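What follows is one chain in structure tokens, specifically the form predicted on its own.
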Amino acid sequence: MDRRTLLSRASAAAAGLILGPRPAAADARAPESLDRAPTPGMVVEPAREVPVVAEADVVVIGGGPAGVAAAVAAARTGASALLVERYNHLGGLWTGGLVLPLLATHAVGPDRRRRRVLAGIGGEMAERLVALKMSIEEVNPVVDPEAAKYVLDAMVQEAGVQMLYHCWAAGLVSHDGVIDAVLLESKSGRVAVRGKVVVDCTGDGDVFHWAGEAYDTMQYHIGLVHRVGNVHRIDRSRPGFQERQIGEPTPIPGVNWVNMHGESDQDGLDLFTLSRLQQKYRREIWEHVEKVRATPGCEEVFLLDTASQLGVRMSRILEGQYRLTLKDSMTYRTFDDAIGVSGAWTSVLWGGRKVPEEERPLWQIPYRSLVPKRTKNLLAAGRCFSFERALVEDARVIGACLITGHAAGVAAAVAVGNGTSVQEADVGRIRALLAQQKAYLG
């Protein structure tokens, strides 16, 4: 049966259609499942066969910065990688998010002197952007979303990943500790891939969280970027000016991003706290440009666009087999097993004082951060790695999603290469496949 037809049976089988022989009516009865009444609140689910749509050696499920990293080192390692995204672009919100600064490419070394810690795939990305003059400043610097979805989608096409946009994880199947297939909701109905190694690089550690991994959730400020046009149009000489929050430069002249704290202690996996936010949010934003279009002088100030994506900054984090703690970040820890070094953005309390981001030291990230306690072929990047509270702010960022997800990509195809688990995985062939494609391990 080709993949068209299976695709085919699977949405007329979710539409409620009978596709083989009708049953006799004495043999006619429900599945043991919906013998009993549901609890008050419920409905049971009836089981049904799940067709598989694609397999590889490596399936990574997510494709923010952490996801592409993963697939695109996955498939330059001589793995099979096949990466699947929700959305219709690549770069979550780096890109659909409007999160447009690629924080936090530098830190201060031992020698205290600050350098770009940025490299790997993730170094090559920035580079691409600034040959397409689509990035504009050194340290931290700020992309246009539509340049980088496009450098992100031909990374993966050169790298020859298999791409499935359009498609929400939505569960997995799992045995004895390994996961044998993620389930994915489509406009094709529910369909299922297999991974022999599969990345969570969810943002949410979604497939972590359905394997029955530990894990801590966290509540943050949740907000929605915006985008203004015509900025370079505002008259500041014009009677009753006044400074308005129009929000910083992008490599399109006349535009500026613009960022929201939005509200704290948000929980980003409620749905109806996402979709409160989201009304709230867009009125909001409607409503400030034309208060500024109201300012002498902006008139010609115009919203060019909301993010298609809520900036939802934390939810789930990953009990690993190592928690990174803020103290390895300030101490130059170093670590046998390191996959990769990240930057800082800003300042942190450390030692009884604030520690400006100029001063802040690179730090070192370890492979157990990436590697759950239980499950035999899951790895996590992106911002649902192992770290405690206190990192928050630097673990989350585009800049450290891009080394976590180069590391997990390279790792898990060393693990289907050699037939082991990810927590047996050889770590030295992990690292100097690393060091071959340029990613900086300290």
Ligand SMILES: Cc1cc2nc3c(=O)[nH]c(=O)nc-3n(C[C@H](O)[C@H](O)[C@H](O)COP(=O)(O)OP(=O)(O)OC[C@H]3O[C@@H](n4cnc5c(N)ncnc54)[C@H](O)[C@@H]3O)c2cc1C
The other form holds:
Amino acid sequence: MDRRTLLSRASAAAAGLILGPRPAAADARAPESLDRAPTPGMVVEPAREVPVVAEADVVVIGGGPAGVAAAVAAARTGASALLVERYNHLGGLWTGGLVLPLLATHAVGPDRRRRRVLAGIGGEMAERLVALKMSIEEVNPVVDPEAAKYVLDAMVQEAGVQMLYHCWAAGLVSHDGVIDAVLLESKSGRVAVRGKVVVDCTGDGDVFHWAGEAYDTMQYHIGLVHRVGNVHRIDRSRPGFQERQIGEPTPIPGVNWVNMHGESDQDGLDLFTLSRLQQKYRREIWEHVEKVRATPGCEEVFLLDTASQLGVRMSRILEGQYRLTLKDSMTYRTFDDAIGVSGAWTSVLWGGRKVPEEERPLWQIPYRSLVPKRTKNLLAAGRCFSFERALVEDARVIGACLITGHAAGVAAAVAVGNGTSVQEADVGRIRALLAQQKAYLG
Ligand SMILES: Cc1cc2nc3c(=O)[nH]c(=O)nc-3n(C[C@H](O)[C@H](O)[C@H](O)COP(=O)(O)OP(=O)(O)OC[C@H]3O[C@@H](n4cnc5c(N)ncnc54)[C@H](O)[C@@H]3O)c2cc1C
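Next block, the form predicted together with the named molecule, ref. the form predicted on its own:
The complete assembly is shown below, putting the previous chain first.
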């Protein structure tokens, strides 16, 4: 155990939180039977029968940008689709995390012209938000979170997706590399749902972790976003006025969203880290807004809300059949199994120079980077699909998550329709259906 872990456990234990050694999350998978005394500090969970409360061709776990796109896409092919979300809203970090700019909508094509690449179901979400006048900016639009929750919920209902809110996927049952059921915790108790194919859109790769797939675990910045109101009532002419960090505009006049970089190298899979950061950031935000309000001319600014979802940027990254690279993204690499094209939103160091956002190439995403190595009926989409760390800043943003989600939903439905494993799914059919659903394939 390193010093940092030891210290954090010691302080948590001092606060009365830990009764014994805490297992790493990876160790917490219960063995199917235990014919020995439990390890000290562990308890044995008795085996029990769990009711199967829903079945569908495609079960999507996690209702963030990727999960909503996946569920809607699968349902639009004619498959039955079930979407499971632990909270009370769709959109994940985009809405509940108050991360309002939909990044990576544009990039430069091989013809050197910068163009919009966001299309398909993600593009439709963006257009519906524009139609509601709840989106500002053409490139990387900033949306209103409540409007986005409303639009995503409407799209899910219109597509005929069966929606289960308020339940947390907590494990799975599998046999011979095939997931039989996903276990959910809910106010109805522990229940199970069955899907012919499961799509992991938890952001954290919870499902591929339980399925025993290989993955990289990336510790990164964790933040907490908040919004402030009345910024249009700031009087900059007041004596003593000073500029303060009050964030960026949103579609609601007078309301800004305020991003937070947060502490770096944080473990987004550690319950105690998440709890510590939640308390720390809430206090910091409150104190910051108090400081703003104490500034002459800013008295009417107020804290509108803090995000209901803590801002975990990265955790698990699938080691899939292909790990997409930064080089692929900077060299117009093409793939026979391309299922979408993403844009780019930030500058990167490449070829010995800093390439600005405006010059960044569009990049293709191959189907194989959504496909795990072993499990025959599982796909991953969103910020946990298979890419190398150097690509993280582009692969994790909402634009890319919408694309991988859309593709995973269609691919899952194709595998179900043809009765194949996801590894053997008909890529030609997947691409044809994606094109029908107006995805941009390059
Ligand atoms: C502070 C911060 C700022 C960012 N800024 C931007 C930005 O400006 N623009 C941008 O494009 N991107 C930004 N990002 C990145 C982007 O928001 C996310 O990477 C993106 O939302 C990921 O989408 P996703 O669908 O993969 O996962 P998520 O958005 O994380 O959604 C996952 C969903 O799954 C649910 N879930 C998770 N586990 C379970 C489970 N076990 N059972 C049931 N449900 C579960 C969650 O509740 C959530 O709704 C930012 C991220 C952070 C943290």
